[in-house]
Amino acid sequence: MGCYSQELRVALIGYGNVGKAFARLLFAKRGAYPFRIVGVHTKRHGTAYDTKGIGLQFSFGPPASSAAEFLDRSKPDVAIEITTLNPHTGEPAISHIQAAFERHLHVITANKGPIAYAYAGLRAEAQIAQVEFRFESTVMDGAPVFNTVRNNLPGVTIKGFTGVLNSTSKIVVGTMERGLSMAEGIREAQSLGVAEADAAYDIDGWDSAAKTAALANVLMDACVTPQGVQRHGIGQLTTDEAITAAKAGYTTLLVSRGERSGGTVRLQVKPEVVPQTDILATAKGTSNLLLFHTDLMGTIGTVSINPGVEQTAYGLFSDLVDVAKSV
């Protein structure tokens, strides 16, 4: 028995590991959720179209000249933007999303760049176009963050947040605590597929800063960019320091913090040495943890245990289901 009679045509801008996992999930759930992919556009491999629905095995044709042309030809109801993060500008993902709004398409993204750099403007454009804009997979690999606040915390003000949101830095520190080098830790993170294309984005704190800005923009109306986050990475940490701290019962974490103070929001990302028994240290390996500091519910949190691309893909799927409820 189907859960939704409303069919949604979906176009994917980007088709890496997350896109492929999302396609597999959509295909597996097609009996209950009548969503179909009608187009896939990539800069590197080309573009594919099929109004009847693209299966898991398909061939790319010549690339569309732009995301706008791709959307015009594929004629979706929903555009899903899943290109690679540009941590310095958020482009071209921002422009892709704007092209979708101009065509009155609902948009879902797993790309944190647009939320970190242009959320307020994009939200306004979505409202003008009278379409939905969802982005659950941008911060914690699909674990409910924004949906938790929007759907389950009515009347609550987010006063601040504390998070350990970058998997690569935790893997690198864990490797150094075992006596290996930072470079070896980066290679381990890359082998697990969790590092950014340029691992310096993780080590220098840019990935965490983008997530911090995204959280502040959505939950605290901060209107900041990652450059507005006070940022220090783990690049100066040495193996000897990591080993010494571990022997004393401590570990180093790259911690994201946001705090509302009067009319301003203060944001920072920096390494913190915390006891291994601290709640922040319980998120090992690729696991992530986020605490919300609120006015009515005190401190509550979300934990994601060893997420992978399947969880990120599920975040896209849950957003798609959410959009289906609105049409």
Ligand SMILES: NC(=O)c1ccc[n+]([C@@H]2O[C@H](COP(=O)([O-])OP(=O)(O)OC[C@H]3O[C@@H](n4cnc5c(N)ncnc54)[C@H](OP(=O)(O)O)[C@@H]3O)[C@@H](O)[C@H]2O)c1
Contents of the next structure:
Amino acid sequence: MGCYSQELRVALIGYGNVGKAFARLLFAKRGAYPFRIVGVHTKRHGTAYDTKGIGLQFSFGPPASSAAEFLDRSKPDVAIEITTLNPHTGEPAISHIQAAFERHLHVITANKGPIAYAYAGLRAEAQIAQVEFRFESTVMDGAPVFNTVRNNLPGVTIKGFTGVLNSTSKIVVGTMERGLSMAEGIREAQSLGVAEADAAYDIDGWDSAAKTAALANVLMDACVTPQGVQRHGIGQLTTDEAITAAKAGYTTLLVSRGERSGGTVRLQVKPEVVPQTDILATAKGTSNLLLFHTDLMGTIGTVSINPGVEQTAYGLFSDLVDVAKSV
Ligand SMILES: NC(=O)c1ccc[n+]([C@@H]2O[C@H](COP(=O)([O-])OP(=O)(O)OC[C@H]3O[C@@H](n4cnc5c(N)ncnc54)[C@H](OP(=O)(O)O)[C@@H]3O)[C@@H](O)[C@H]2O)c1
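What does the same protein look like in the form predicted in complex with this ligand, given that the last one was the form predicted alone?
All chains and molecules follow, beginning with the one already shown.
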């Protein structure tokens, strides 16, 4: 049965693991949710258009010269930005999103770069263009984080947050606790498909810092970049230390913390040795956990057990349903 009569035309900038999972999800739910992919644009594979809707099997034509040209030609209602993360600047995803706003298109992204580096400016541009800007999948792969606060916590001030948000570091520490080296832990994380292309980005805490900055920018109006997060990675941890801690009932976690302090927001990422029974340590494997510290609701949280690309795709989908309700 149809839930939303609002038919939205969707254009995908980027068609990798997330884009393909998202296309599969839209196809599976097409009866109840009449969303149509009218264009797909990639860097190397080319560009595809079909105003009637692109199915799961299609051929790419020559690449559009730019995301702007792609959007002009595909004429969507919503641009979905799911290109590769640039951990140092957030570009060119920021420019892709700006091109969409200039055309008065709603934007949904799973790319945390723009939220970590340019959130306040992009939010202002979306308001000027009178369009929606959604990014649920940027932190915790589609588990409700931003939408929980937006939809379910009216009037609440987020005073701070505590999160274990990087799957690779958890896999690496777990491997070291079994007596193996950090390099072997990184290889295990890579074999599970959770490590970034350059695993140093995870180990040195940059991935956690980007997520911390994104959370602070959206939930605490922090206006920071990942460079503004006090950051220590797990690179100094030794196998002996990991084994000794584990034998004593402790584990090492790369913890993200945000806290209001006077007029500023203090942000940090650092390894913390916590009892294995600590709530932060209870989400095992690649699972993530985030606690919000609030003024009216005490501390509440979100847990995502072994999330994968299907959950990231669901985050995009939930944002799209929200956008459909708003238009
Ligand atoms: N994978 C996850 O579970 C997950 C979870 C949360 C968030 N994310 C975020 O979601 C985004 C997509 O992840 P993914 O795993 O799908 O990445 P991916 O498999 O590497 O795919 C990236 C796609 O972006 C395209 N692309 C790169 N630069 C481009 C440019 N300048 N213009 C147009 N297209 C460009 C690539 O084109 P080609 O195909 O031609 O190379 C490819 O289709 C990333 O920002 C990632 O951080 C992913």
